[in-house]
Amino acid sequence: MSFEEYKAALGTSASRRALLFRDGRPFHVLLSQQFSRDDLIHLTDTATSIRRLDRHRDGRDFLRGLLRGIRVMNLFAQPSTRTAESFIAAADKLGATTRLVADIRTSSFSKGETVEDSVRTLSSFFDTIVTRHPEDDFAVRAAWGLQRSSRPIPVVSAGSGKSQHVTQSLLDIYTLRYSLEQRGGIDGRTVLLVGDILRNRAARSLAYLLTKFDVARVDFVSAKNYLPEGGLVQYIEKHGIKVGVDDNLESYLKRRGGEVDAIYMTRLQQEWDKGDGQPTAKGGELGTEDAFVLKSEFRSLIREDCVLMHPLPRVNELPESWEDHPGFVVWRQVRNGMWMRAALFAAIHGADQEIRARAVRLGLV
């Protein structure tokens, strides 16, 4: 199968499942669309089991024996200390060892080596590769290359260009389930995504995952240049979910703020203005324009139980004054990233059922 055929096959649900799962478990993690509702519930429940087991010494010792001997390579061609450390901490919780390459100028990529040759080489030393890269298709190409090798190992995308950030969306769904648990969960909710939707891979990945639930409505508020592409809107609508698009946050909240159950704020992705996905040069003015900042005075326009989220880093779009709001869960979101990525490693390497069984025996779930 050529790369073009492989990539095209990922566009249909049946072939996508066949290519990215093995024995019902995720193998490669490349797209939010690859997960079903049952997959998401299983992963989030596994994350909860890990979180609760980790509170106790015996539980921690049990967890750290599960993936002993598994080696994880974190290949990060884009800077993100938070995401890299989250993956490292997640692997550590289960006893796996990790290696981080955060500057590909020190690798053979700088010598012109192909993606396929590089990941085949790494597969000789590691059991899983986590990739973060400014190219949209990097993780897909890595997975395709390994599928054709004698030692295919899992590839987990930690962010591919402006395309998707799958594991961020997984932890976001976990945070939403956790935060809305006492109110009946995600089904029937209205979720608002604000900011640079066109280029924010985390926001778009979350929008794809929301279609796995019976969400009532997904709304976007963004500058006209950064509105979601038509394909994403059509995908959401195809799943029977209402979609709204607006270009002013204040006017939107005055009309619909009281109906919103969760707000997902994002920053303006100015690193893409240079075209290479690297940070804006020092001295450049960072920040979102006024119309897309969740100002403190908007507090009266939303409910006290409205969940407030942000994938980080934030600049000015979600001021610190919101941190005492009852629905502010950003720091919980960060920690949930470790639990959810640990659950993903467990599922990939076949330790998830054992984790959940132990949690049940100990009465932790």
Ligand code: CP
Given for the second form:
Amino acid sequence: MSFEEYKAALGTSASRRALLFRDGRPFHVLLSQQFSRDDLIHLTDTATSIRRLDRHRDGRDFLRGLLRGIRVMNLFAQPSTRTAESFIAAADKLGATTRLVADIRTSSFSKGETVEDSVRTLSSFFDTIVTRHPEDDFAVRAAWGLQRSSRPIPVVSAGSGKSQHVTQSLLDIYTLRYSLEQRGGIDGRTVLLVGDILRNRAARSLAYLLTKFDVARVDFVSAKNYLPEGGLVQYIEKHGIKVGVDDNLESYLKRRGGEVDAIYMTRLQQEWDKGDGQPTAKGGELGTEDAFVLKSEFRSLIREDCVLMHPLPRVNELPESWEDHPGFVVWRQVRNGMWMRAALFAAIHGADQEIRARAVRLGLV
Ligand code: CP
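Following the display of the form predicted alone, present the structure of the form predicted in complex with phosphoric acid mono(formamide)ester (CP).
Below, the chain from earlier opens the complete complex, with every other chain and molecule after it.
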């Protein structure tokens, strides 16, 4: 199968499942669309089991033995604080060992080595590759290259260009499910995503994942230049979900604020202004314009039980004054990143059933 054929096959649900899952478990993790509702329920329940086992002395020792001998390569060609460290912490919780390459210039990519040759080399020493790269297709190309090799190890995207940030959206769904648990869960909810949707891979991946639930509405508030592209809107609508698009947060909240169950704020992704996805030079003006800032004065426009989320890093779009709002769960999202990524490693390497069984046996779930 050529790379073009592989990419095209990822566009349909049946072939996507065949390519990205093995024995019903995720193998490569490349796209939010690859997960079913049942997969998401299973992963989030596993994350809860891991979180509770980790608090239990015997549970913690049990977790540490599960992936002993598994080696994880974190290959990060773009900056990261949360994702890289939470993948390392997640692996650590399950006893796997990790290595981080955070400056890709120190690898042979800088000598012109192809993606395929590089990941094939890494597969000799590692059992999973986690990769963040400014190119949308880097992780897909790595997975395709490994499929054709004699040692096809799993590839997990930790952020693919402007396109997707699958594992961020998994932890976001976990946080939403957990935050809305007492109110009947994610089904029937209205979720508002604010900011640079065109270039924010976390918001885009979350929008895809929301279609796995029976949400009532997905609304976007975004500057005209950064609106979600037609394909994403059509995908959501195809799942029977209403989509709204607006270009001013204040006027949107005055009309609909009381109906919104969760707000997902994002920053202006200025690292893409030059087109390369690398950090914006210091001294440049950072931050979004006023129309896309969740100002403190909007507090009366939303409900006290509205969930407030942000993938971080933030600049000016979600002021610190919101941190005492009852729905502010941004720091919980960060922590959940570790549990959800541990659940993903467990599912990929076949330790998830054992985790769930042990949590039941210890009376933790
Ligand atoms: N949310 C997120 O991806 O953060 P990092 O860029 O710090 O990994």
